[in-house]
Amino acid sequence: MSQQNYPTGGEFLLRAAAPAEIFTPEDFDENQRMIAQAARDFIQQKIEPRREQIEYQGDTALGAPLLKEAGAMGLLAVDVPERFGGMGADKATVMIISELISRSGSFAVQHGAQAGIGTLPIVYFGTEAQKAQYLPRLATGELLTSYALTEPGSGSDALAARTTATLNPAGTHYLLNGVKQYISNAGFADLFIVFAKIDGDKFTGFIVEKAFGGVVIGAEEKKMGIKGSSTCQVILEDCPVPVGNVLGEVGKGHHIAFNILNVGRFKLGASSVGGCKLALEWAVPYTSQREQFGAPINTFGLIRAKIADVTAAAFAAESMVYRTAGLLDRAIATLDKGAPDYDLKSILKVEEFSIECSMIKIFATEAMALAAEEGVQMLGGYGYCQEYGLERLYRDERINRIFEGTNEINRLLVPGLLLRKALKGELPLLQAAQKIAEELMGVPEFVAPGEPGFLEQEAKLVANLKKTALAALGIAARTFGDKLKDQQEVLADCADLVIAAYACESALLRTQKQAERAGRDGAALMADITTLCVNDAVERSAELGRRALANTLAGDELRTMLAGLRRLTKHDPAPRAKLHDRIAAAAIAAGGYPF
């Protein structure tokens, strides 16, 4: 267990957190609310009047002037240190902006490529000279940037990149040659974060200015969604890059790539929360206005179930995002902000929570997929028409499950990173898993039933979700050893068990914290949502656990473990129709997301 004064990544599986420990949206301060309003104002004033031109005429060139306008309003500076003209904001504030900018549609992709993955490599891994040269202009939008990692033959396997960097005879420049694919903002970027191999194997990052020469931009891709964002190939033909523009250490480019992807996943989770809320804002009022059989369609149970399920998924995703933001801010707060390596150490703190970043990416993007799917369905034929925003949201959201590492890759990362921490002695995961396995093989204790307290039953079920995840992962690790990496279906089921535990616990803790602040009546809606989330997660986890065990064990051992799993997932099913009705009523009254 961590000996630090803050929990580290993955540790939630092994310890019970107190509600007071977590950060929630109800904890936003006045400054954060002002920044949120600035983001809303930007979208209303700058994006909405051009929505048709951006989204339906596919005018990708608008990205450049809009990014400059966003820079003038401070919306590109949130992650840039104050000494370089930025805001140096905490992670909670960064997530607020990511969530709200998602409402801008295609521009959200351009904003993320600029303020996120295009700028952060220099923030975290640049030299002081590189930071001074580039960050002030990136923060204002004077320089527009792009992140060039993917290639035609390398996506998830980034280290298979074929772009080369060869030192010239004078030793002054590297000559870069290769092709980068699906590069956001490439059509107008002045600067590219490029990854290439020196001497055929030293995967290295470079800061490449378009003005260096040898940078050819391909045609804009014709995409299913996010049509207003620029996505092109970047072709490097003997592009001369000064040796002073090597980013980080030679041969250590993978540290940059993977850490920046972590941040990208986290931000994408926040953006997806914003997308869920937008879907509700567009769908719920329609269901109040549309009448069939003499009544508004949101008086019908199946429509109310859709509204409630989307609301619950959005609540759980939002709770995960801001809980994790709070964890990151606590970890980063332990650093000396005046130290010369503060920025680098900050990203290493983020790296400690790679597991949570991957979980959030998976859960939130799939919550947004549900929101778009159900939103279109609630509108019926109108949802299929461009006149209504849900048609675009339905197309746009699909890329989120591919961006920043596919959800399949992230599902492999979650258990893989947990086991790596266990093997390094950072988490006593396997010991805990063994203890739970022994518990499952033993005789169950009889506990006389009583009247449960506020969310007491849900808290017990969340604890059992953690046990289920630990048991499945531990048994798989024991059975397959170092060959577990080849058991992708088992790993994916284990990942989904871990994600369910984190999502439900995040919702539970947020609700408990709200009850402490506002009383049980003030947390009644959150409690209904938490009960729904936990009920559905336990039922789903019973299936996932059976699958993982059946793919891992056989014979008597399998039967014994399945009996233990049934004990862990045993519960009185929740009255879903009643929960749906109450949650939907709150969303209908609010005209969308009710928090």
Second form
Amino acid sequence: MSQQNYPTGGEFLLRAAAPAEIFTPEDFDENQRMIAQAARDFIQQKIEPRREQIEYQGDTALGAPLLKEAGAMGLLAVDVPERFGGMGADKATVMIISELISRSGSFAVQHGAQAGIGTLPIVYFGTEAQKAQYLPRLATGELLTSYALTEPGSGSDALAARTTATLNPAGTHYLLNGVKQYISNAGFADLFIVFAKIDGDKFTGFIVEKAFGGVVIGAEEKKMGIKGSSTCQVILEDCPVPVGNVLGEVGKGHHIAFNILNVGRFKLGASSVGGCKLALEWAVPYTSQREQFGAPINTFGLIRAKIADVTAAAFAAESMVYRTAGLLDRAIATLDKGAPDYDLKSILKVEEFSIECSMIKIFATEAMALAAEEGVQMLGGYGYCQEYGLERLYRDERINRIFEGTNEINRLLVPGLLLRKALKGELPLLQAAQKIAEELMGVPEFVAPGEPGFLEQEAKLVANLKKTALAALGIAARTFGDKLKDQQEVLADCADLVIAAYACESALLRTQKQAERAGRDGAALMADITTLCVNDAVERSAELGRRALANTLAGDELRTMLAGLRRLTKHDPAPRAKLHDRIAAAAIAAGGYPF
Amino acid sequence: MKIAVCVKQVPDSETRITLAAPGPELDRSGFTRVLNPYDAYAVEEAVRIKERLGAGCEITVVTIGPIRAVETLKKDCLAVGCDRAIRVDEPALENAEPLQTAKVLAAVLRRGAYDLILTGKQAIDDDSAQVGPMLAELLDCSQATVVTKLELGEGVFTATCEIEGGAAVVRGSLPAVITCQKGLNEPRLPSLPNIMKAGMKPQETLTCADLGLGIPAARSRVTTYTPPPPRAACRMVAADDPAAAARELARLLRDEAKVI
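Return the structure block for the form predicted in complex with its partner chain; the form predicted on its own was the one displayed.
Below is the entire complex, every chain and molecule, led by the chain shown above.
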């Protein structure tokens, strides 16, 4: 286990956290609530009046003036250190803003490209001179920026980039040549964070000003969704970049790219939570007004089930996102804020949690996919029409599962990163997995019958979800060794087992924390949601575990382990319709997400 | 110049009010609270005057409300440029009627020699539009209501007031109470750094006793809140024969709906 005084990434699998340890939305302070409201006000006043122009006429150029208005309000300065005109806010605040800004639709992508991936490489990897030169103007929106990593031939395999950087004979400039693809904000950006290879192999980051020359912007892509967001190719033709604009170390561009992706992932997780809530806000009131067969459709069980399932998925995603924010803030708080390398050190703290970043990216984007899908379905024919926002949400949501690393790539990362930590001795995962395997082959413990306490069964099942994930991962690692990376289906199933454990534990701990604060009655709705989440996760984990084991073992060994798996996933099935009914009632009363 | 802005925290206009049964109480627990939108024009006008006049101009924002009103004071008043805040915390004044509010505000305002008192033309929760005029009477100063344009001179003001069917230009002496209407200005959004710093500005919390005031008596009380009647089901009139349909519609409107 880690020797640090804070829990590290992936450690949740091995250690039961106490409710008081985790950060939850119920812990937001007054400043965070005010900032959330200010972000809402911005959208209400600046985005809503231009909604038609942005989303349906695809006016991508509007992004530039809107970003400048956001800059004037400080909405671009959240992650920028205070000494460069920013707020240097904690990650919880960063995530709150991402969640709220997601309500703006296409603008959210432009905001993310500017304030997130376009600015953060300089915050974390820039020299003091580079920070002083660029950050104050990025924080206000005076300079608009973008992040140019992807190429026509390299997406998930980012390091296969073909853009080249060649030092000129005078040794003063690199000449950049190549094509970058799907670059958000490219249509109006003044600045591009570009990745290119020096001498054919040294993958390196550069800060490229459009004014350097040799930067040609392609036509706007015609996209399925986020139609108001500018997305173009960026063509570099002998673009001269001063050697002083190399970002980070030569040959260490991957370090920048992967770390920025981590931040992109947790922010996308937060914004997807915002998307889930928006879908509920639009769909639930409709189900109250729409009458068929003489009654509002939300009196019907199948509609109530949809409302409840989306609410539960949103709750679990939200719990994971803010728990992770708390983990990051706790880790970063151990650093000396006055140290000259504080910014770099803080991104390395985020890197410790890249497992959590990938998990919330996957879980939250898929929760939003469910929310958009069921939102459209609840509206029926109206949901299919542009007049209602859900049609747009349904299209816009789709990109979330593609960018910031596809969900497939992220699924490979979760077990991959866990095993890397295990091999480096940072997490004793394999020992724990071995213990579970022995336990499963031993005599089952006798459980005394009786009425379980508050969330007692759920707590036990969450512990078993972790054991299931650990066992599947451990058995796969033992069986395949270093060939495990070729077993993508096994890896993805293991990832889903790990994610299920993190999601359910986050929901459970949040509920327990609320019960400590507001009593069991005050946490009754959360408890219903937790019960539903855990029930469904255990049933799904039984299937995932079976699949992973069948792809890993054979014969007697498989049969023995399957018996063990049955023991871990044994539970009294929850009365789902009753839970759905109560959860939906709360969402209907609230006209949307009930928290 | 010393400016006071009187503000009220009100339920958001999108608040869903549910009423289980008619009665004297509303369940206000789930309400989202915001700055009264007309008060936002008053805050913005004060800040613009201060920006014009520069040093020597101070803005005090005053409200009556419980602790939750602090968020509104900070985010929507102090963070956009007001200098200090005074909040009267008096549970008995929750849902006060206009004269109670005006008396308490007048007591607060008498403690400072304000040249200009700005407030919204009405609050969007009880819609009384009475507090501003009452305040001017209690303080014995001039007033202009429903103002869409305001100019200040040496000890005087010129205000354009919206009146039925047109506008009236009112000149008066300072001190004065001005109630602000949409169109006066475009309120700015608070910046996030200013929101974070708002808590550092001076804030004073008072009770009626601190003001040397008994709690003003209410002269009326709400006896019952009732929800609007549910909408009746839609009746369709068959229109195979338009003339017959029109006759049937007219009959229904006269005999059943009794509206013609």
